[in-house]
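This document starts with one chain, in the form predicted on its own, laid out as structure tokens.
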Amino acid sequence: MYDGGKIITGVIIGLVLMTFPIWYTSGRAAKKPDIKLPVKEKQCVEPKDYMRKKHMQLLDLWRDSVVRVAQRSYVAFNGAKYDMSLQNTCISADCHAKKTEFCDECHNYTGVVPTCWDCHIEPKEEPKEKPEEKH
């Protein structure tokens, strides 16, 4: 009937377990992603700050325009025309060719799970070649 010691011990153990993630990672910041900029293109469809903050809204606009209105061209801020295509414009050989080095870096850092690949085919990347061993 007098289990006060067991209750207090249980509460302390519970508090330690519940707060473990907070104090275990205290002072350790996640590594900021090392973003690989476009390979050949010097300019994205919109300025860098806009793309960092609102690229998902732009891709949603593209999706809605292509699927619902059948509009396939996008006129950028500088007057350049682009094909509204995730795979053929954004993740192409000229721009952000490697999904793992571009998209995944930031999405993993921020803990975001995009739904792009629910509809689109995820691009296959060539594995890095290993240097040949000399015998």
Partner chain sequence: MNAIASLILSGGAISMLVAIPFLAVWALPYVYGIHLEWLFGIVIPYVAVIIFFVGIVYRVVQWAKCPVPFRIPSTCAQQKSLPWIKYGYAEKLDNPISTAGVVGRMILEVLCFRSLFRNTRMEFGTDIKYKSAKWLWLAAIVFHYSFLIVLIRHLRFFTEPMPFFVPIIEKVDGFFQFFLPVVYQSGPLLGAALTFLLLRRLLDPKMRYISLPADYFPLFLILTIAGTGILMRYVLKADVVSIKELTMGLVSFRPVIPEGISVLFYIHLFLVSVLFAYFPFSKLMHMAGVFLSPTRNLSNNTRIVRHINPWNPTVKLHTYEAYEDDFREKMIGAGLPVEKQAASPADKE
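So that was the form predicted on its own. Now I'd like the form predicted in complex with its partner chain, please.
Just the single chain follows, nothing else.
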């Protein structure tokens, strides 16, 4: 091999960079999201699978509907009516009471940062949340 030193160094640097996820993870299995589902409500506005994949589009539909055409009442798949409000319906005491135990679980896991909470105020949570997270 000629210029072996330089080439091998280059190859190693390249390999290290390209295998970043492997050594960064170094074999430990990642903690899966652990979602706390509401106690009271048993049914979301749409079926679970739909919500898992398309909740953002539903919320987008909601916000346009509410803000732009003043239609605020959503007729769910089972006929029930809901106030179209992230703050007052979804993340409310009756449903997903804690943003950290619902939204953040998956969003942090998949690294998606929603812009919702830049304006909408998340529900208050007891400050003991933090020590819990460390477990």
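Each form is matched to the other, and the largest set of C-alpha atoms that superpose within 1.5 Å is called the rigid core. Everything quoted here is computed from the prediction, not taken from an experiment. Positions refer to the first chain, counted from 1.
Peer 1: How about Thr19 - superposed on the rigid core, does its CA move between the two forms by 2 Å or more?
Peer 2: Yes; Thr19 is a residue whose C-alpha shifts (by 2 Å or more) between the two forms when the cores are overlaid.
Peer 1: My question is whether Gly10 is one of the residues whose C-alpha shifts by 2 Å or more between the two forms, given a fit on the rigid core.
Peer 2: Comparing forms between the two forms, the Gly10 CA shifts at least 2 Å.
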